[in-house]
Amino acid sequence: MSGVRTTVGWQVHAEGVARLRESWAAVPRGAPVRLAKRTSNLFRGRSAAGPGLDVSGLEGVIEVDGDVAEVQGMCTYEHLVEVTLAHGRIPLVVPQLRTITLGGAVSGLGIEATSFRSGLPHESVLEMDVLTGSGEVVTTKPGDALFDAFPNSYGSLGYATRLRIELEPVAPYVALRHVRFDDADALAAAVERIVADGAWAGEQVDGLDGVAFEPGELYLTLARWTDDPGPTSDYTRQQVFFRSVQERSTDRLTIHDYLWRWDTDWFWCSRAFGAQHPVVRRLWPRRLRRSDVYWRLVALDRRLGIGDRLDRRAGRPQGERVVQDVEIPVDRLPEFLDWFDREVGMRPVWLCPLRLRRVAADTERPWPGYPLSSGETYVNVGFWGVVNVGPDAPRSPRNRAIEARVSELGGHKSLYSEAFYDADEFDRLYGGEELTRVKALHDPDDRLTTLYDKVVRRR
């Protein structure tokens, strides 16, 4: 396969780890520690920091051996998938944006359409090496305190340098069915049935997600891996994938294009930049229609306040940015969507069912930093945009209300964006006691920023 990136091998990996440790040793005591990553998928600000740790040698796949891959922590899923597809395999869960890194999806969180059967990305990690706050590289496995506390720790416990992950065989094509529901109760019932049966209307379901366009217009997209050849759609050109969900009941993509179907238009968010206008779309180079380009435009807007100026000029109320993903128990999903329509009023929203893969004998909630129940089905609800709320916008009233409502419904909120919890509530929701204990073991000099400081105080 011409042009496909190859594995980097163990020698290159060892050299990369050595450079990382050298850069760690050069950080002055008391100075903030961060990674010098070239990409980010975070939507929260942080205080200015000095040069980051050198991760330039930790961005590849070390080797692929059957259904297992050894991967460096800063490897993007775009690169990882390019290598594994050459072996007819993919990671068990491939987050929807190309530049999410494997280490980022494990120390943060990731989710996608296979999560209803394969859980979250960290649940298919067999072993990993972590650069801890002591400057040592520690090898850790499921059941170890460091390993189990690492998901959703966002660098507060260290940085993954190597991860051994499971892969699954995959077919070259994906057949899609877009099934419409007229209310959220019917959709929630369908999710529970598909999770239980792994099928819908007698046909296997390998991937499951959906879109709620309006209260009476909701869809589940059912994906099935297939070897059958035939014509495929291409949503990297003039057509936009999320519109196809409304416009056709069946579709067909290559597995590559299915994995990145949401990245080309950042779900539907590219319309904010005009990238879905037919004329603009023809002029906008395909190679620049991708999530990391849009993210840089958002960062520029935040730096220059362009959106706020346009709102003032147009006479619109001041806007509050509402960019969040939340996990809601499936039986409470209709209740949440009804509340969300009344109090926030943002559509469409993404729906992605999730069920933890790991079942621990000694606890119902096996991942202390994001304590979902292993016996429950959740639906991730993703919503990303601006709500014009007026002079209260700087106090983030909609985001605070979302946090409260999600907790009331027994759900959880991802931490890649802004959060507003007080310290006690944050520790209760995100395993603060266990994270503090593990951090004391592996970062005795407290060199790494705590999770609360990273996420809420944005240090």
Ligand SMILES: Cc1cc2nc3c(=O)[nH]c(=O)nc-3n(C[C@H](O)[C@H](O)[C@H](O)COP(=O)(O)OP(=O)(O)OC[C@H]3O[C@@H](n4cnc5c(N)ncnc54)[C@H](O)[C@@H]3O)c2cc1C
Given for the second form:
Amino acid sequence: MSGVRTTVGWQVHAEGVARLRESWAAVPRGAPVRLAKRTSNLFRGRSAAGPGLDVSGLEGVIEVDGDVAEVQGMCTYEHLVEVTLAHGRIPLVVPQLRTITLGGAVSGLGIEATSFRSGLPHESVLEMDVLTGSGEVVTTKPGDALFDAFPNSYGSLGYATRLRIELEPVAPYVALRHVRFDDADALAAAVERIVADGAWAGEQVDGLDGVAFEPGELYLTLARWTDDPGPTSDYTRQQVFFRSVQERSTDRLTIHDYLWRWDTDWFWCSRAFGAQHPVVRRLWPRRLRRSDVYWRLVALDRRLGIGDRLDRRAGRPQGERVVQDVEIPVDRLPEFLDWFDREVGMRPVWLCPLRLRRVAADTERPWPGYPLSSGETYVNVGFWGVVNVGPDAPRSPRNRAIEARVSELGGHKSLYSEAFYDADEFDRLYGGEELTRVKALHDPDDRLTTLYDKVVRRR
Ligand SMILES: Cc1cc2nc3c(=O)[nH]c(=O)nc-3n(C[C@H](O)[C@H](O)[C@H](O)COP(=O)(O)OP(=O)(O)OC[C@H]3O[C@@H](n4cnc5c(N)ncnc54)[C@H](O)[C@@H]3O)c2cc1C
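Having seen the form predicted on its own, can you show the form predicted together with the ligand?
Next comes the full complex, and the chain you just saw is listed first.
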């Protein structure tokens, strides 16, 4: 069938790695190294740099063999899922934005509705090849210092060119239940129950996430894989998925549409561009209702300052961009949501429970770069938008307050967006000592930008 993506094989992969290494050799010493990728889901500006490493030959799936896939580092989940679904399988965790790549989700962390039982994407990696700062391509496995420090390194330890990952069998359909809670305490208790039992009200739960619309109105969406045929909903047309969470108590989607349910409207963020207005939506080509299109519009706004000008014209105080995902221990979630609604006031927020898959004998924090505790349930809270704070906006007061509150509650903040920590605090929170040790081993000439310089100093 034409147009359906298939595997590329080892020869094509070897050619892709060779092209990457040629482009590495061409980077002058001392010049910043970065990837020449076609898409990104980073949400922080960064300084312009040279042409970038040629990764155009590393965007495919090498092979699928039963419950294991060999995947190139720059392969998007949209592409990966298209190939694995043809084998009736999916990766254990599929982040919900189509252009997130496997390498980006492993080095920049990822999360989705199966994380309550399958952990994070890097926890189902069996082996990977990494182009390190020494220019070598190193094969690394769980337990190796490089492998264990790689998650949350954001390219500061090198670039994954190949990843061997686990897959799980999946059914063609998904039955959904949207369960309402009047307070966050009840929702947090339900999360702990579902994590423990893998079920709710006697029915299996295969996917778990939720939305807090406002203090008294929160939902958990419980997904169950099913072979039962029957009608399914389609939220790529006039209907908008996040609205259905409030309007329906049950629903059905194909597994494909379930995986991309949040991408079509970037959760709820497409409304900032008018894409949820019925007339605009009818005119907005369906194939362009995707997160990477909205991401480009935001990049354009960042360059042209359209949002700021509209705020000034409307007499609104200057806006501060607040785009973050944070992990909060489940028993502190009500406290965080209460504080967040009072001090930041963004609504709605996304909720995604997670529990690490890896349990290590010698430490309760098996991933040094993002030291969550194994055996503890967290809830990822995601919020993306602008808060009109006034002339103080350039100092990012809300973002800084969120950083402080998350640390007070024993949580963690993902680093794909803006961060303001001082160097000591950053090292304490993100395993700076181990990162520095591993970087010295594999990048003795410091060719790759450090994590702190990338994330906080935005170099
Ligand atoms: C609005 C918004 C919501 C988000 N929500 C979620 C969410 O709910 N779930 C989720 O999983 N993620 C979420 N993300 C974060 C996203 O997953 C991370 O930013 C991820 O790192 C992006 O991956 P990417 O493939 O697009 O990589 P890029 O954005 O291109 O790069 C991200 C970083 O990873 C490095 N990198 C990229 N490829 C490789 C590689 N092969 N080897 C080593 N390093 C590499 C880059 O150098 C860069 O530092 C969200 C992001 C945004 C903007």
